[in-house]
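One chain is shown next in structure tokens, namely the form predicted alone.
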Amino acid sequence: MNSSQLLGVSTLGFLLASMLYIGALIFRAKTVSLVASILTLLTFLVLTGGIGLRWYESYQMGFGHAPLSNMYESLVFFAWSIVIFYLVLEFKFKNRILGAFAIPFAFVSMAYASFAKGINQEIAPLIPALQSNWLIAHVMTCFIGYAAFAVACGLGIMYLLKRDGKKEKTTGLIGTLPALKIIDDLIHKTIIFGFLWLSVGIITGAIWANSAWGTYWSWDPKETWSLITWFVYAATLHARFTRGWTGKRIAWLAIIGFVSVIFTYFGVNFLLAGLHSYGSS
């Protein structure tokens, strides 16, 4: 069995905990989301071992290196990266019905991966700007920050499902959902540890950036995206703690900051030219 078949055989796992989880909000149903939160963990471990099966198999190739050096391995280290951050919310706060808003992001990401067209799945050697010592420390700490903010953002999303005009909802489906204050407080917690991880990203990619071009910062559309997704969560942080924001706007800037990384990653890829373009590949 190579990396691609098991990375396959994740993308499917996803979507069949996903349905389990989604299910399992619907139906109220403890088993199902058992069953959901076990085979979530197992294609996690499935992902992994495909992971490093393909770091392996670029070194049989002759030219080794981390396996996150395009779009096709940034967008499976994302899902490994919401899956391992969803599994610890999962275990600290001892609720299940977290994962119809979170593990969904996990296999959409892999399913774009494995399904869209003009992503090269290909392992291929990196090229002279990724040859860094600075490449896994980089990405890796932009990812979990990205991972962070996709569950943030699907709390955000059940936030706004389960507040009712200006009460909270408490019966039916939506009532099954924890209490808002108690999703206020993850989604604050949340983009708290995604700001952190990002923040450290854009360092070690500004350090990176210097040893590559011979500059700290060039304003490439990447970086420039990039900052300005770090000031949408500075600012929804910086009205929680001296405006006292809460609630449903913490809720929505948690879903608009979201779309600024989801452009972050694929809009400026994909719409504007920059030093990053190789990521589009």
The other form holds:
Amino acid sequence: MNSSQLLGVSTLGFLLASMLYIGALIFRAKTVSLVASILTLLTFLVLTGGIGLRWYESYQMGFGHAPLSNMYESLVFFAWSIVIFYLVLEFKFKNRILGAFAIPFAFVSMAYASFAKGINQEIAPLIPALQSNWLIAHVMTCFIGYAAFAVACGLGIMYLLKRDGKKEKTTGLIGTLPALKIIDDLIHKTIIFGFLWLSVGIITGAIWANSAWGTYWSWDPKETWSLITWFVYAATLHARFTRGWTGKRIAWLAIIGFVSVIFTYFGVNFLLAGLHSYGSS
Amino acid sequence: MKKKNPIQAFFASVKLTLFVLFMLAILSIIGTVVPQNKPAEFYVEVYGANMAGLFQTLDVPDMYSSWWFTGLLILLSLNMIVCILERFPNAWRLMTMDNLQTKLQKLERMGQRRLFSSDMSPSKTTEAMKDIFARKGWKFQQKSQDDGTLLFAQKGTWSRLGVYAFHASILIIFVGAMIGSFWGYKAGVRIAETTTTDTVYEFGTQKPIKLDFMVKCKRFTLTYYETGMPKEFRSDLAIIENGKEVLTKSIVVNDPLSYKGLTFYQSSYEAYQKLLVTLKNNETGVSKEFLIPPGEEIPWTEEKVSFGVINKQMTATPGHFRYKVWFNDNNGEAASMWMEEDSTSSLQRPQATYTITLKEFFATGLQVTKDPGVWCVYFGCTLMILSLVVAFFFSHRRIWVHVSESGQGSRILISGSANKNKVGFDTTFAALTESIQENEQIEAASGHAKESS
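Return the structure block for the form predicted together with its partner chain; the form predicted alone was the one displayed.
Then the entire complex follows, led off by the chain already shown.
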């Protein structure tokens, strides 16, 4: 057994769990959502084992490092963060319907890591710039934040589905979703959590940059986009705290904020890097 | 309420905050799409002459230090300063006020309140209440008034500071960044192995900056993984002051050397087509270092020796070479042998034994940073994280208990308020008031105060 088998099983597990969560929502079947939760938990354990094993395997290969060093490993860790964040949320708020809006994100991340072109799954040694203890602190804090924002986005979509003009849909499929007031409160709490971790992630990145390159901030596209994301959520929190924005507007901001997260994560690597290499060649 | 002047009102408004944050977010995108700090010709080539001209006028090639971007940051700072000044006095008043002065009418109207009755006398009831609440960590202050006894306790009072500390932390980071840009610099220097320098060159301007000490690169080593990927760039540096070596350190990419406010970072290297060879006569103990090009005969006149490197081959490790060294000391036939890069060999000759060390010759590229503001920035960052935790997860919770005489027993009014997380406080308040009824002599009164909870 090796780590890539475990990670492959996890991808399937999250696909199945996503289908079960969505099925439970559509058919209003409580037992199905319980099965979905158990499957998610089991898959999470397999995934954790897979990440741990990959870590161990890198030591076996003679250049051990935490499996957080490239796009593939970060996508896997992103899925892991989303799932643990979701499981805590489910446990705390005793609501399994949220799973239909959170676990699919984890599946997409795993599937993208496994099947997308140009994503190298090999365990590779660390280049000199990445050989630092800040790697773990920086990547983990950022991804806990990203995971919270992914769930906030899922909740935002849920809110907009439930909302019917100025009223709340109480009938049909959508009627089974939690009350708007509860979703709204959850979006807010999730964004606060994500904002805290994004701040820690940016700060650990700055400290790391200063110890590796002698500058804590250099306005490179990745840094700048993480700051743009921070501005978007800072504005969201101010709008809510001081201008009393709630509901639809905050739900949209949760979605816009996540678009910015995704751009920070992928866009900078693929799109802007492309522009830059075009520009310089 | 005092009427504000329009300028103060402008800077104190959260609409301004939202506007500035939105503008910063949108405008920051420009610099991630348009490459920054390239030579002027680059922009003409990529965007055309007209667009490039517009870019130069608007400082787009260096937008994050442009007047308009800096202006937005100043606007944000002023906004924060005015908001702090305007709101902090009230927060301070709420933190330091004497809550035992709170009027009973106000307690009767508070959002969270419950009424109880007790069979005990007011003084016994007061003691019982103090007891119950103390077990839950609420320590009461007490005051007797004409209409009864007022008890007050609060938790998380200082958490009101969180939001102010957070905004102050951003200002502190800005101050740190300004200190760095006024009194610091970033420079680069290339130091060839075995050589020493006291001058570095500022980034951008290439202005030479003289240091008040010397830096020597004793050695640079480049190692590879088996895959051929670089594993480590290491420079053995020494700081020399008044002719004495005062500090030595091997620096690698994530581990710089700091001395007298300057920090030296491993940033690049350069390989020359030259070799660094050390020869030592083991009998006499005389040794000498040579920097030689391959394929030439090099004399060591003092020892009447000549030598050279006559061939080079790739080894099994990518990026790692071996060299063929030719040696003649006019005693017997000239010798030649293969030596791995970065290795030492000894050569037996009729008259003497020689030790030969050979390595490829490099120059290390160092970045030199002087940033006296970095500690201010780090202090601001630490404060930011702590204050975010306080601002988000702690709240100022206050509980009043008013005990008064009522018939044979007492009337108890419990009121509470929290400045944040009202849902959480509702739960705490409900649990507290439930626990009161564990005392058999106290029971919920069906008074007017109950329906609110």
